[in-house]
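Only one chain is given next, in structure tokens, and it is the form predicted on its own.
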Amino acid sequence: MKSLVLNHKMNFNYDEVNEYIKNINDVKSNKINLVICPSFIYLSFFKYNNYYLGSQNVGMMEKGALTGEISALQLKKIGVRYCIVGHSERRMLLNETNEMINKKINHLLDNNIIPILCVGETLEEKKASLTFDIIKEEIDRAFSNISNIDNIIIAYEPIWAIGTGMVPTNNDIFITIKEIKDYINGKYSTKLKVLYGGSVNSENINVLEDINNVDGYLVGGASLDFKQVKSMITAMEAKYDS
């Protein structure tokens, strides 16, 4: 079954999440598996009758002195399933570090929770041809010292992608999450769903939808207008009758 993860990022405020809430729960789908992270302050707003819950992020610690932060454990307690880890804005605006992922991601497993660890390049190292060395890198890191990362899944967003509305082409996208795929499969003797994120929207997953090795879909922006996110699923569930 396909995932769309609809990350809502720091968006919202109290009487935009709750009519944002009344107009979701009307979206249902037996065939496309959905999951909302929404801001942290809104998590227990989400009743998830006809999606899961994930969190967009996670602490480094089981429990104690770490202010602000909220732990892996506090996150099942309240029905959280999944989790983002690795998010380039957090890796490139608040220096997350391939070691504090990796650390966030044990905490995930230990309680039973999926990470969805993302990973992808900037323009430049595309343009330098080193798209596949910053994923390998990304994802040996992260899956460093962990036994259990069968329950991990995969999300490639190509930096240059998030947010701008430029989207890599098909054959690319293509290549990518066959690397990535044949990668992990080889050195860890394990199948993992690997999801494209980057400038997904209404308009575009029709096109992106011809892609016969994406698994789902993370979406940032389009998540927020639940039209979108209506369309999006009639578009998955169109391809998977097909």
Given for the second form:
Amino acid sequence: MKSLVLNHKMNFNYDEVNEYIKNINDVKSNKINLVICPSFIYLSFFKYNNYYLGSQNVGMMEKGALTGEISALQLKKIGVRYCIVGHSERRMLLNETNEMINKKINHLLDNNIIPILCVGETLEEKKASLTFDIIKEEIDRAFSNISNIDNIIIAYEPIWAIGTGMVPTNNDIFITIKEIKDYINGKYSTKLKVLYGGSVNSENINVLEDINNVDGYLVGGASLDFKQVKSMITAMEAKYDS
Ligand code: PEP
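Having seen the form predicted on its own, can you show the form predicted in complex with phosphoenolpyruvate?
Next comes the full complex, and the chain you just saw is listed first.
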């Protein structure tokens, strides 16, 4: 089953999130795996009877004196099942390193939360044909010393496509996802799901659905618009039925 992961980032005020919840609680799909990642402060507002709850981040340590951080155990106890790690915004704007990401993945797996590891290249790296070298390094360093990687999901998110309206061609997405899957299969002897993320919306999802090795999408901007969320679910369900 494909996943649709909605990353609200740092959006929605109290009234807006309550309005969104009213709408989303009516959505039912037994054909896609819907994951909603609101801001931390709203996580417990979501009832998640027809979708899973995801976090946008997790702290690096198990517990203790770390003001402002939230642990994997705390997330687990309020029903969080997935957690985005290594989003490019955190890597670039908050100096999140591969070592920090590795620690976060460890804690998440210890608490049975599925990490959604974001990987992807900048435009300069793409132009220099470095896409796969970058991704390989991000994967290897994130997976370092982790025994149960089977429970990780990868999100291929070209940094230049995030929030820009630019989307790679279907063929480029297919090739990169194939490279990621083949690499992980070869080096780690396991098959992981790979999502695509970067300017996915209700207009382009039908075209993206033609790529036959994508296991779903990580959506930022369009996830805030409930009408778009509904259309994206409909498009994915139609493909599932076909
Ligand atoms: C993201 O932030 O992970 C993302 C894919 O954003 P957008 O859909 O807005 O490009």
